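We begin with a single chain expressed as structure tokens, specifically the form predicted alone.
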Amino acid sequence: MAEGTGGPGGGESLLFLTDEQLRKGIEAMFFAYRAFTADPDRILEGMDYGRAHHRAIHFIHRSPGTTVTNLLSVLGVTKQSLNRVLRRLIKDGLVESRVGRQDKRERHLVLTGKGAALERELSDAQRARMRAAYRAAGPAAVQGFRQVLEAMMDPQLRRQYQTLKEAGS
């Protein structure tokens, strides 16, 4: 079999990929991306949120108690960027910021009653839509998935990933 041509399956062959191949992808992921934040958008929209918050939500609810200092690793924003969610956040009474035990200088967020009400609000929305499409595509094709979208992650990201990953098993 020619390389390229197909695999068991349908596949394409994994060993040698195109520039057209690896640019179906590539859109393929712009696409899918629109289509997974698309829900959560419409959502914040009536709430003049954007995407930075919605980032901040979930992971403040994924890791409750989590620090400003973690929160800002995590995002990959600076501290200015995130400061000014946060504040916006704070204020509407989404999260509460609480000043550590051992550490005063530390702030610990948590998500408030009404935080983790839109936070499940957008997750389910985009679980709906990733339930979906992993029925669609079967267990192989999860298992695949996942395994492509760590192999693009640099390492200290896919470690950071992996920590969330174990905390939440």
Given for the second form:
Number of protein chains: 2
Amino acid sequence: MAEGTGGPGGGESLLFLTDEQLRKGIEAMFFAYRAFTADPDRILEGMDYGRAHHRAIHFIHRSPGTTVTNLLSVLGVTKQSLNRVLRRLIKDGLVESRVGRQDKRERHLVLTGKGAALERELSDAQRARMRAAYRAAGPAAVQGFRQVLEAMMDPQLRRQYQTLKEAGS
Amino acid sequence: MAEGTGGPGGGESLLFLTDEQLRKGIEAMFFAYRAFTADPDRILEGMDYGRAHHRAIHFIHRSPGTTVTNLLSVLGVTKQSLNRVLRRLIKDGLVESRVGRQDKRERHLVLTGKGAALERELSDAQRARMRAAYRAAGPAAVQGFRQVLEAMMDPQLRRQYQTLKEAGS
DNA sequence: CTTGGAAAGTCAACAAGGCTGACATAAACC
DNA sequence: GGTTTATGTCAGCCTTGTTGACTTTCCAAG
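Having gone through the form predicted alone, I am curious about the other one (the form predicted in complex with a further copy of the same chain); can you provide its structure?
The complete assembly is shown below, putting the previous chain first.
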């Protein structure tokens, strides 16, 4: 690990860019993502919800009062797909859809108590795994982890991520 | 960026384990995985293959001559799901299925020239993205990236990943 | 005030890719 | 010979993605 010289110069130590290293990174993403979604999937199975419901709940919790169009662009699916999921969540009393005050065409989405409870259960599980991984890998590794993930995103995705990131805290 | 002291000590700075930090990690995984699969998805769309075909091709390339059962456990799907995909790939002449010599019940899977060509096209695209991300983040970040991903995996998944990892190079 | 267009919702149809269950075959193993 | 293992296949189901067509609501520009 004599890589301390990693300035923005360019080609000084490209060992870590071998196809072999890249392939390991690709496979690490594949297996890690499976683990990453495993806990919520387990909780949701049987209660007849899937990953799509989880994602909707996560981002509604994240940005309470968000509009359907907004959610659409964050999730990157069609409104028909999202609508099916939202209809179900609203019918089951997990999400409330409020007509906009300024623009009454818009629907502002918020979690109900019941919805927030499920969100907590799901994100507790996911955070527990993330916390364990962070602890095992250490602070420096965590920083690198996030740097690489951000660098992997397309500019448009990165912008959305950044916007969300700043909105927190 | 004053994190140079990240030794294997343990509990020295737990600031990075706030729910806020964990949530950022979770969302980074979500957006990055979307970007990660975007290039292969784009290539495959229209030629009527999907992510499932990509995964099969990747791991057959990775472990030429692997058996169906083996592939099943790496991919984590049912044999009916995998079979549908494999039948298609064999019919289209991308994969060859050879009866085992020692154990004639087994089928050994290998890519044909055509299959290898598609594999190259797909992995070139995926590697290019990974290379750009690695370059942007630097060697230290790459190490952290892989450490966190590995720590996130369940022991069983990690074992599979490790086995594959060693098999390379 | 009327009309164009944006935002939202709905219906219908379809496909990929997961899943379960049941069953068939061949080969290996005991 | 009976059991287990590896594979394949049929049928049917679900979730979650897609497109296309259409309606309703409502803001805003003409």
